[in-house]
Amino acid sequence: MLDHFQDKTVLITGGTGSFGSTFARLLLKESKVSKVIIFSRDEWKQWQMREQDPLFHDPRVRFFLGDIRDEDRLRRAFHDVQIVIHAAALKQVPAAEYNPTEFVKTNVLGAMNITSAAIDCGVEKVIALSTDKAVNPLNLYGATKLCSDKLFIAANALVGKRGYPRFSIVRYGNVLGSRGSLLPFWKELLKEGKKSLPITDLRMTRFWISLEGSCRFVGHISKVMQGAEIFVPKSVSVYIKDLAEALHPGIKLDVVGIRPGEKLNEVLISHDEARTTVESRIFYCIQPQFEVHGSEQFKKATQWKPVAADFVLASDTNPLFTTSIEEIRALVQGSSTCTL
């Protein structure tokens, strides 16, 4: 599956985060990658990552301090890099509502810096991670990710006759077990002996994908991407209340109310995006509305089929929506939702 990474240098922004460190492990264990560069701004997290897992003492690993707000530092880091996985972001919804300028600087201006540096340095491929909150955004975080996505898609038109870098997006929902997410928070409360768990609304639904599943999906997309597509994995969605039941049967739930910027249900593909969306066995692909890198020939050659004209991929109407506590428990326990 990861054979296309052979002899490649891969840089991961936000490399010390949950996704970045897991993706780096996957590359080091299952590919013949030439070099993995962990790009992040926190020296302490880099030290922890290196010391807590002997795998990161592998001679193929490099730790590079820097901030995606700094284009000059990115340009230095991207030297002789073939593939960039952009996972760095500020992402806490409530924090974005009260610190909007900081989210714009990282999520929007940072995206501009990455596209510019990648073009200047001749990177081959860039995959940027996105979120369901970028679709019809209600909160500032989602709005910054929508801007970021637009910047990466549009960057494909800036590369000229050279034809690269190619920029594509991977969009998915909540990641089970990622740092700062709901499950680790709940588990910590239970560890402290709490007899109930806070929940915002009993009607709330969300898309979920395992951490390993998200990493494997990005690895697969880095092979099939042509540029300017948005790839969405086929993943389950559940009621948040059922997630709590799967984690701790019979647990009492305290309804605390929806936080600023939150939705009851999330959307991964909107009705308007359905016009250019096709699907395979494991993902949906929102194709570019303009031709880049021979994308018209790519569209003609693909075996993926168009979705229905009225298609919408929402967490409450998702074809893979489940209320089975057994299935949800398997997901909570780490089963991948992405089979490749």
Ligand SMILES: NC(=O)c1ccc[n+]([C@@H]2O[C@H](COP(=O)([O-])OP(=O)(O)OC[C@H]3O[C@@H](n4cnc5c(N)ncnc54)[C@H](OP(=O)(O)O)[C@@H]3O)[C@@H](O)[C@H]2O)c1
Contents of the next structure:
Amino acid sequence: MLDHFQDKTVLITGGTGSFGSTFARLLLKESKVSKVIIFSRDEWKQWQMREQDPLFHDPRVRFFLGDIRDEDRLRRAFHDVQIVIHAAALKQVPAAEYNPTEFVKTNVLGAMNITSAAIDCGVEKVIALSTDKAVNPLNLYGATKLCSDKLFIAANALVGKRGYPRFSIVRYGNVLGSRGSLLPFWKELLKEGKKSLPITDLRMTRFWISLEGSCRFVGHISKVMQGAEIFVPKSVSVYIKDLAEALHPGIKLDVVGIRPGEKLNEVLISHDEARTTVESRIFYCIQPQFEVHGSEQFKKATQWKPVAADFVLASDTNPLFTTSIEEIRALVQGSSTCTL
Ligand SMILES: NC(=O)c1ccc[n+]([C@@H]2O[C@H](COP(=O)([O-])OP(=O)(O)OC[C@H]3O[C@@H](n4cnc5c(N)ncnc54)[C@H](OP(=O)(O)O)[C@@H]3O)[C@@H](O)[C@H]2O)c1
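Now the other one: the form predicted in complex with the ligand, given that the block above is the form predicted on its own.
Complete assembly follows, chain above in first position.
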């Protein structure tokens, strides 16, 4: 499945993060990748990553300190790189509301720097990670990710006759167990002996994907992408209250109220995006609205089927919405939701 990484140099921005470190592990274990470059700012996180897992002593691994806000540094890092996976971001919703300029600098200007450095250095493919919060955004984090998505899609039109880099997006909902997310927070409270868990609203639903599932999905998409698409994995969605029940049966819930910038339900594909959306067994693909990289021919060649005209992929009406506590428990215990 990861054959296409053979002899390639892959750079992961945000390589020390939840996604980045798991993706790097997957490449080192299951592919014949030539080099994996971990690009991030904090030397301490890089040192820890290397110390905590002997896999990162592999001679194919390079640790590269840099900030995606610094285009010169990106240009230096992208030298002789074929595939870039862009996972660096600021992502905490409340932090974005209080520090908007910092989110714009990292998530928007950082994306701009990556597109231009990738074009200048002749990178072949770039996949940028996005989120359901970028769809009809209500908070600044989502708005910056929407800008980032637009920058990557539009960059496909800047590459000229050479035909590359190809830029595509992978968009998904919450990642189970990722740094700073709900599940590790709840687990910590239970470890401290708390007898109840805080929940924002009993009606709230969210999409979920496991960390491994998200990495395998990105690995797969880096093979099938043509450029300018947004790929969305078919993943489950659940009531947040059911997630608590699956984690700790019978646990009491304290309703603390919805936070600024939060939605009751999230959307991964909006009604307007459905017009250009097709589906395969494992994903939805929002195709570009403009002709790029022979996309019209490519659309005809694939077996992917258009979704219904009134389609919307929302966490409360998702065909894979579940209230089965057994199924949710399997998800919480780390089973992949991505059937690759
Ligand atoms: N986790 C989720 O639930 C979720 C859901 C949907 C989409 N996503 C998207 O998936 C991506 C990865 O998320 P994650 O959960 O792996 O995040 P994470 O664990 O917080 O990791 C973020 C990484 O980005 C690096 N970083 C931050 N600012 C940087 C900068 N200016 N320059 C270079 N590196 C920088 C961080 O390292 P340093 O601090 O050392 O630089 C860290 O390695 C993000 O784009 C996020 O928006 C996440």
